Amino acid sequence: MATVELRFSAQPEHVRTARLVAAAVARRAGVDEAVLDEVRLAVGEACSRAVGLHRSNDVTTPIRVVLTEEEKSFSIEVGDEVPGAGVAAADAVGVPGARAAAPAEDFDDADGEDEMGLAVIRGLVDDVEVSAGADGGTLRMTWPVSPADVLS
């Protein structure tokens, strides 16, 4: 199992990277490339959504990324350290730990874009799990990978 870690202050700007980094390990782990500009997208809007969250609440860690590749799959989760904050309570459901316990008043200016945000990544990914806790929060996307188109 490879992994590759990727942590930066949240600035919008930094998205960028973290979508070109992204994309380069998914490539180098055998992901499709029918299914790269998914990936760049989805990244792109997990890490967009986890700076929205850091800005509004004033949290100054950096986010983190982590890009794991196994036998037969890619994962990309990325970690926001909000806690309590960013998950809908429809998507808290069966989550232990999840955001929904979170005072919504505090996070209402972020709800709209996030709810939104966490839409356009399920669009583009079909393995993805959201999950919450006093530490902040983490989505997890993964995609299938075939072993023989991995590049040496």
Second form
Amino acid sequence: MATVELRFSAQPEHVRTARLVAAAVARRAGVDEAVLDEVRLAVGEACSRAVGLHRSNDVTTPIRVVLTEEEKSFSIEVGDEVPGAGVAAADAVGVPGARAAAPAEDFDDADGEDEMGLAVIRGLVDDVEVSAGADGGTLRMTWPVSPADVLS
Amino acid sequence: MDLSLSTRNVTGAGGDRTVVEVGGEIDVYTAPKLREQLVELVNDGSYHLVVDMESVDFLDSTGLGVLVGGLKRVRAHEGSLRLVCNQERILKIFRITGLTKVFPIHTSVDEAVNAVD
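Any chance you could show the form predicted in complex with the partner chain after that form predicted alone?
So here's everything in the complex, that chain up top.
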């Protein structure tokens, strides 16, 4: 079950809010202080990308951010509702066969700025999973936590 | 925290330089303001820019995109764009994306202003 779930309309000004919430929940979950800057940056990149995808595809539904605290890990899932975008992202982060498995026309929305954001995520986060479906894509990032650091 | 921008003209060893002092957060929301500022400077004939990032709290790929855009613009006029940054968390983003090879990054405004190619 999600620890915190956030939905925001696809406007650039809300990305900062998502960063602040994600960092606060990550800190509480026991993510190392030294890694919080990376969490903040990675979630910002994922949300900026989702906002860009929604806006360029005239999708009016909100962006979904799901923050989940588990025993030994903390994960952030950022979901967009643009079909095919996740496939392009999976390809960009190097998921084998992602591009081959998808119809060619699904890549038309991936642009250069999107790739730079994904490059930053890939450089920051070791555990990145991208999934794509007919309803949109999901980018899931996971960090380890040290349970001993969490105040009960 | 929002983005703050201020510019000043100084004369360095290589000639006139425009220092753009940036503070706060450069992200998908605020980056367009920085882009406007850089475009305006180049349109007004300032082709040698020093972007001082010492007061920047946050920088993402949208901000990097704006800086790369600025570099392309000044290079079209045989100009230069130098960065001033000592903050490890900001430098890390330049390293991850390979942009440390693209931008000259200096440790002080003084050093950047007096740098000559």
